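In the form predicted on its own, a lone chain appears below as structure tokens.
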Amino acid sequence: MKAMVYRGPYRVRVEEKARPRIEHPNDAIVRVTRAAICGSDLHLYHGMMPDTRVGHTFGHEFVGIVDEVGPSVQELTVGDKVMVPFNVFCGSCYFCTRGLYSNCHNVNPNATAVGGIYGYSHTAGGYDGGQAEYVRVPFADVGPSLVPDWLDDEDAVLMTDALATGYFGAQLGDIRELDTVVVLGAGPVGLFAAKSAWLMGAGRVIVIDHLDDRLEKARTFAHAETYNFVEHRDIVVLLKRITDHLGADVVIDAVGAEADGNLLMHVTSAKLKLQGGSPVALNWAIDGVRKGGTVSVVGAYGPLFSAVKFGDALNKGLTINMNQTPAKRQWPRLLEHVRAGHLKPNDVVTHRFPLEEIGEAYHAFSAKLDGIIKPIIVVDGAA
């Protein structure tokens, strides 16, 4: 089959590879017919993450058609639309039946760290992603959902993550009726969070961001207001202005290891790799959210230690919220929103690309070429 391959920091490329097969019971294989870039992909594709290995196949947002199952597999049937969640998980372990999927224990050597992820990295488990013809679904009854006939194919892969983990970036917020929101970012989990924080009871949702492309979407989608960090000295102080000098009730940080706005912290993290990331999002956040507030992360870091201001959060008495999203815990009351109209996922879907040209995908992405914010991959057809 043909599927994206890690070569190295900044190489990718799609390459001839073995197609998965069955390896439990409750194995399925499923053929892969579109798929996402995420903005954590790009934490890979730089070499941001440990553990990435030479010939990993990325990818943690896709859906499919199931073409084999195994044995034991009762609720898919080869020919079901499914949507997978990026999470791998048991369902029924301590975690799992608590809800919190992302934290599975049983899927992941590394598992007090991260439960199972797709496509990311042997720190996640090591599972071939689906950025590929083909992936194998492990826990096929578990994990995967029936795409209903009325939702676009586009809807359903970004629900698979970048909606979800928008969504769940707002409920960790704990956003009361009339919060002012601030969300740092404005990739697609960024205008995700900043849309649910208006379903949430939001009465100001204002988004912080470098590039243009992304504070008009923020304006247009979000319906938020939107400040160019770069166009001011101290973005705090900014922030502190605009909200009566006491700080946002709720800072959501959607950026995550790779922020800008810190020569020196992004230097040290993301190009001499000796921070878990640049924690320059997470800083602004602990020091822009009001004493007593709620700092929410939904922004992926690495394991490693970042500089981050622990001692200002304690002293101000902050609420830190935080965790990869249990994506599949969202989806019946994302589902109501997207059927109601409130939601229209594909909205920030910028750029179509064939599996074929998926290292030129990259590429735009990582550069934000040509006003990129969410790519799709076309496996099943010309884009």
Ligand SMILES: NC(=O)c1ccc[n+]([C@@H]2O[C@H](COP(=O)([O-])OP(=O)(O)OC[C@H]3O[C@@H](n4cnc5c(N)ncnc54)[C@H](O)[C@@H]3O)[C@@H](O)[C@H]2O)c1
Contents of the next structure:
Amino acid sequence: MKAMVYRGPYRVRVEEKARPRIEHPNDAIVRVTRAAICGSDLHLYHGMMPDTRVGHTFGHEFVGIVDEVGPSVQELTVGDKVMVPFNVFCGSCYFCTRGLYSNCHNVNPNATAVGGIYGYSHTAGGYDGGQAEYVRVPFADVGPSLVPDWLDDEDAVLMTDALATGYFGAQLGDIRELDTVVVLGAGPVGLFAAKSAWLMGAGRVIVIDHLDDRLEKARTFAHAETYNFVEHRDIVVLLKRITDHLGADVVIDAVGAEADGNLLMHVTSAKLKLQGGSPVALNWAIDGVRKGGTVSVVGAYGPLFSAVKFGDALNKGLTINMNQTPAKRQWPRLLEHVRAGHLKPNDVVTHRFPLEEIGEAYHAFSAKLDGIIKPIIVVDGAA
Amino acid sequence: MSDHQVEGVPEYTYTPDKAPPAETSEQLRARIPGWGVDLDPADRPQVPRERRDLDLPGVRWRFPERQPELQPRERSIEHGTLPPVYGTAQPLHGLSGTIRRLAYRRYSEARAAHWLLLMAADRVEARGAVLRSLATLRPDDPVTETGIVAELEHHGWRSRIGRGRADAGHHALDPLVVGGSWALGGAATFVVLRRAARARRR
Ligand SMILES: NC(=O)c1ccc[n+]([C@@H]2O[C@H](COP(=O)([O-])OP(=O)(O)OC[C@H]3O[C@@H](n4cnc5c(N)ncnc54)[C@H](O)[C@@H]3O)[C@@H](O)[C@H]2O)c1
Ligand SMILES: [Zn+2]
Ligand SMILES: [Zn+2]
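After the form predicted on its own, can we look at the form predicted in complex with the ligand?
What follows is the entire complex, opening with the chain shown before.
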């Protein structure tokens, strides 16, 4: 089969690879039709995630058709069209039984701090991902759901991570009626978080980025006030000025490890790998939120330490909520919202690439060329 | 000015009340599609964070059946046992495998050494892979693998220049990260060859 393969930092290609096999009675093999590249994949692509092996296939956002099922699988049959949450999870451990699917303890030998994620290095369990023609889906009776026939394929792909994560990020902000909510980062996750903040009753939604096309999308798609951080000498002062010098009630970090805005922080983390991630956006969140406010972190950071302004967080009495998203937990409500028209996920899709052009797709998304926001990988051109 | 207000002190921020919202809930509901459909904080999928009432009908086990361990599988020493299910992609091999094995066997996830060894192994493996690929029908090709042609097809110049982007500066460093391995490898080979040549002359 054809699969995207990692060759080293900033280098990927399509290779002919052995089709995955059933390795556990509850496995399924899914033939992928559509996949996506996530902002998280860029951390792997840039060589920031420890134990990213040559030959690894990325891709944790995908939908497809069930091609084969293991002997104990009962919920799926061959031919079913499924969306697969980005988390690999067992459904039965201490964490899964409490809804913490992203923190499953039974699927990742390599790290106890990290759950299982498709195509996200060995630090996330060593599973090949879905930017390929076929993918092994463990716990086929637990993770995947049938794609409802009224749901668009691209919307289904976005349910598996980006949309679920934006919605989850807004929930972690514990938003109350008429709160002022700041979203750092206008990528797919930030755009969905901004949109979701309104559903939870925000009074103001402010989005910060440095890419004009994305800020434009934040205004039109997410009805947000926007600021370009490059145009302001000190973004924290700006945030204070526009919130009566109190700070926002809620700040959501939808940027993560490769935050820009401070070259030293960016270079020491993204380029030299001396930090788990550049904490620029997280520190803006800590300093820009009001005392007693809530910081929601869905931007992803690596396992090494980062220079986070913890003292300010302590002195301000902040609540900091964070996690990888338990994607499937969001689905019942998200499907209602999509069906009712409150959310239109594929409005953020700007580019579509065939799997064969995976090198260009990664480069364009990494360098944010051409106003790219969310690239979809078309794996099965015929579907 | 309200009667409780003090001369020279702003009405809000340093006094008990927050400024009134720019828009009321009714105005927002009229302007923003779906405003407030999840208004009740108690009625959100993540509330409470830990819930025992979520339904996963396909789970019919207390502990999942174990996937057969066909090859010894490295694991974090913070685990009490090998978890029942795991990825089998890209098993350990060669020098990078030895470094990774050491990182897993010796150091917990709490130790910087664990992660720094894993990162070192990543670099060792990537460099080795470039060299090994030269002996195959498909050597690594930095042009197609970096997708650099996207710069032409997707307006690399126009996407960056004059747009005040904060990241354009360090994009210039990307080729160093990519080319660095080739350059370092080349330099190392040069040094070794020169030493060998000198040793022979002596
Ligand atoms: N928690 C989870 O489960 C989860 C799931 C998906 C993605 N993520 C993470 O969420 C983050 C965003 O994902 P995405 O797909 O939207 O990525 P993306 O790369 O498309 O978006 C990130 C955006 O942040 C902007 N940015 C950079 N520095 C900034 C700063 N200092 N302030 C404000 N904006 C800044 C960038 O210009 C970009 O638009 C990533 O870190 C990703 O790994 C987490
Ligand atoms: Zn993701
Ligand atoms: Zn579990």
